[in-house]
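The chain below stands alone and is given in structure tokens; this is the form predicted alone.
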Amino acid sequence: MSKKVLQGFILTLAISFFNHACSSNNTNTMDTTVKLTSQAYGVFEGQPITEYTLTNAHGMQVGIINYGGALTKIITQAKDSSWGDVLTGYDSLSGFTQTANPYFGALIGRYANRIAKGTYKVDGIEYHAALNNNGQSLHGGLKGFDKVVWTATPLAGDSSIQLNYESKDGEEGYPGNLKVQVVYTLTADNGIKIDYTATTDKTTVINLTNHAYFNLSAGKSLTIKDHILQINANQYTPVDALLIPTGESLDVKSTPMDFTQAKRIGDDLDKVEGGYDHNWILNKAEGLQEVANVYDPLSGRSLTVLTTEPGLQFYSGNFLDGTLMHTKNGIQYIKHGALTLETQHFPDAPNQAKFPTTLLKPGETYTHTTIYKFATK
């Protein structure tokens, strides 16, 4: 073996030993040095997958690859000072590209949650989304953003990593040719930047999210179901049987909608039926505002979302059962394993006049920012 080739095996082999040190749910030591890393993924399509590790003084790490610009780890510390991993995903790509992936970490377009049987009007055009969930297009359709891959190009500083894609006039059913850049940033206060920007050359709809599963406990406990969730909302949308938005926007004081005060998960879960899945009208004015903290009690750890959108999506994990492969570590993702917090729109906008609007027109960009802060107490 040539001393080139020795030096190239040795290399790889710490690359691999840092990599796996730093997957671990429960590691009691990280390297604090600011950096961006990384590591061949797998091939999708014929195109190279890259994971992306963000670290920053504190230790956090942040995973990111460039197929459905996914977040693959969220690494912070418990209030005993132990590292986790508080992200629910995947050891490989083949997690990711499994039929049954429930959008674990993705990102989520060209319009997030549902569209009414696909249907929908742009300047008096009939357009028809694919339809993949129950007669209804759910997240984009059947190949939406989370299916792709994009180009990804780590910026300056060692904390961002900025991801392109164009998405084609027709693709999925919508109109216009949109080009997309989205921007995650680990911050040196443990947030997970997102910025999302978009332009069209025709006038088409848009609601963009990150469709990340936390459980703060780091695989010590199997559900949410004790973590305390608080959301800055007097009210919230309704849904029909197959989730669709009745178009009326009703006040959540004394129903288990309530999480104007922070309470248990659990302890309303049972009184909505299939469980909690709905968009909360956020109590903000323009700009970026925090609008829902969560705490976990066994772990201290904390996470604070912040959004210039209008509403957020609440899930708690109803349709997990335990059946997902190649997972983290081999867990089983039983229900209410995880929850989500979309930043987003409200859900069948296009054809609800009185929520707000998600055209995007020539000429016009689309902005959102979202950061996920996480912290102990």
The other form holds:
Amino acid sequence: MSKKVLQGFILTLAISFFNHACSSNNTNTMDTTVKLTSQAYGVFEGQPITEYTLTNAHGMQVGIINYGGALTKIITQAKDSSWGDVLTGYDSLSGFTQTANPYFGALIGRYANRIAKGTYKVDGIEYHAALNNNGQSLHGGLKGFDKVVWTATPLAGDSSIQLNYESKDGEEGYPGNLKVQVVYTLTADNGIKIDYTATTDKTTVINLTNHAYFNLSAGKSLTIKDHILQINANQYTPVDALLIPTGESLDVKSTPMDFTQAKRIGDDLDKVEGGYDHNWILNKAEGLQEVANVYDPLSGRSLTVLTTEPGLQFYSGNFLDGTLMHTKNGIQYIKHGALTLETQHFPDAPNQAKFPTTLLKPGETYTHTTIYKFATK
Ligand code: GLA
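Return the structure block for the form predicted in complex with ligand GLA; the form predicted alone was the one displayed.
Let's see the whole complex now, leading with the same chain.
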């Protein structure tokens, strides 16, 4: 072997050792690869609807459509290693567009939750948001952000889908042209991260959230009564018969609203008239923090919620009555068949001086981040 060939051989060997060392190191770090696929999901008002599916290195899958910016599926692993869809939903676009759709998986805006009689003032001017719920305005009105087509753009790296929507001045009774952007990201550690931003050209009110319904048993339990819930909140905002906050902040201690210690949802459910459908005042400072956890002992799945928002609406699926059509695998979603954990500002804040403000002024940027993180134990 000539000296040159020997040198070349040693160099090749060194490179191969180096590469091997690097790849061994990589096995110690998290595999951040996410695979993105897309498929046609139908047509709404002449516009094509697409479903994007993100799959991470663990195999967790999330589906997103540009109709309502809705989540379509969240497939995670149970403790027996089987895979299942923990997101309550539909098998097709017809499910999402049916009149009775209770916001399954959708983005909610311009104002999530209720505004009393739809009436509020901004800069001394009275506005009337569209009424759609017992004379109140719920979740943005008659055609909220859940019923519009968003512009979807997959981002570089394939782990995020960006959605954009421009809500016109006056739409559903809200002032200002509002530019909204929502980025859904599937993280390497089984989180669905939702980053919201918005700007306006006139002072307006804003409260954005996602209305995903979960049943962590993935179809094995008909209700969420056996799920165990913990919420980091010492207080909640009580409501009247129309589910409008009375303006008070009450302590949860010694009441059925107390989830400061993990508690089976069914334990006190019957003691709450109508079931849980309230806003908890989160014990938190500024910034992204863990605020709630729900665990299903049957499947071993857990969901941890992290958010930058001050409130959490825990809704125990009280209005589900088994009549929705086009459901996944034809499942009947009965009362308490699923739960929502909607991160948000407080309901009716535009009319409640003591609640954190929901005003957005020109030149400001609304931001909100929420992560739904799944695990198995
Ligand atoms: C929210 C509300 C509930 C109900 C559902 C949709 O969670 O707080 O009262 O309207 O949306 O059915």
